[in-house]
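Take a look at this single chain in structure tokens; it is the form predicted alone.
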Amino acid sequence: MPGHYDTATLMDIDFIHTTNEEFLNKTVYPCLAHEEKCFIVTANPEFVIETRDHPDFKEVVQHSDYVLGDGIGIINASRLMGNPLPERISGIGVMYRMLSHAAENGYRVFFLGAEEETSRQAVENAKKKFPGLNIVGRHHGFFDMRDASIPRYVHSTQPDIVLVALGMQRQETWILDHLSKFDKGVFMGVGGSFDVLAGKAKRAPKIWIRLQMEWLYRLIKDPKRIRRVMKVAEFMLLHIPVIGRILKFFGIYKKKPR
């Protein structure tokens, strides 16, 4: 498999040190090229708390070839323990870096996730974006986990790139379930990325991602995500190395076994 890399280690995840640019020409082009198969998970630190508090997800986390650092709380944290991050590596953009290459060179992609509005949209709006890209299939997320004509669908497709957005814990869960039931492929779960592509939801302005805070401007646009904010503010708490101590001193925090 392309690309090996030196890691950070958050909460026993292991974020690769790269760039997106690095990333993206030494493991996914050469993974397309070679019709390699790997597993992609970009994770922000409300998702390293999941991890953390749902000991199966971590493994299915742990299971992954990638794990990316989607997130400026990862980035911080990582400096904090002194093993820094050079960037945060997003993964709406990763993917649409993934979508401009497939249009550029023919590879296939299939849609996975989202509701079947959303899904339609997207996939109409990737087409207008990326002309030439082959979408070779799409469905919506609304089905049972167990439901075996899914995979069998997605893989009859014969798909390089599967984008998988189902919502975290269960893009992931099901892409490490059926990932062997294929021969090639990048998969990566993108979250709300779709709803992006869509239209239903925007990107931060640029400035407020150079700014880092784009978090706050989530928030502004959407309140209920304050939660969000409370768990990302937790992860870092824990980073904080004194803090950190004292947290785990009186139980707050109980590293769990991997």
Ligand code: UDP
The other form holds:
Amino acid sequence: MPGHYDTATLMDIDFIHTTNEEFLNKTVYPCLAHEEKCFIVTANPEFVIETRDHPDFKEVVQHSDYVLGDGIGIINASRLMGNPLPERISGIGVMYRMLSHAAENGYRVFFLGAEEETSRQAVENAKKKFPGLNIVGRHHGFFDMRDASIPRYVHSTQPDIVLVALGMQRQETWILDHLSKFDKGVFMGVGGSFDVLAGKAKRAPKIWIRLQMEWLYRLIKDPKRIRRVMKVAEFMLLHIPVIGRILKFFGIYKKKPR
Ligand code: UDP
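Would you mind generating the form predicted together with this ligand now that we have the form predicted alone?
What follows is the entire complex, opening with the chain shown before.
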């Protein structure tokens, strides 16, 4: 596996110490060039809380090759823990860089997931955005997880990159379940990135991202996200050492029953 990294552990998840540039140059591009196989996870605070609440999911994530800190909450938590990660590595950012690299080098890409129309539009837009991009197949993401024809189809296209947008948990589980069937490929769960690529969902304007307020922008746009924001808040509180200890001491922070 190309690239060895130190890690910062947050709630049993090992995040790699790296930057966007280093990760692409030291791991992703060599993995593609040498036809190796790797499983990349991008995790934000909500994702980490989800792994705490679902031990099976935690195990899936612990079987991945690289976990990237996607979200300023992860970076801040690592700072508070005294083991700071150098920068945020966003899943969508890595996806765009991979697609650009694939277009330049003729790598074969598969898009798995999202609604049918989103999937179709995402492929169309990706081809426009990255001229020459070879998307060898696509499939929407609303299928039975046990459906063996899906991994068979993905495998038949001999992809170098498999981007999986089935929502967190489902996408990582799908990857781990089928990884052994493939001889090569960079596999990554990309969450809502096809929705952004298809123009269905917009990223926050740069100023919101720079002010570390992307979460607030998304909450205003979609108030149903409040549950998610609460999970992020819980994550942050648990990583302020004194507050985290007090919450745990008084049992305010409880592990959910398995
Ligand atoms: N999605 C899918 N199949 C599913 C659930 C979700 O293809 O069974 C897609 C959904 O259409 C979206 C992406 O997965 O394009 C991310 O979904 P969501 O934002 O709900 O997931 P999150 O990553 O935030 O959990």
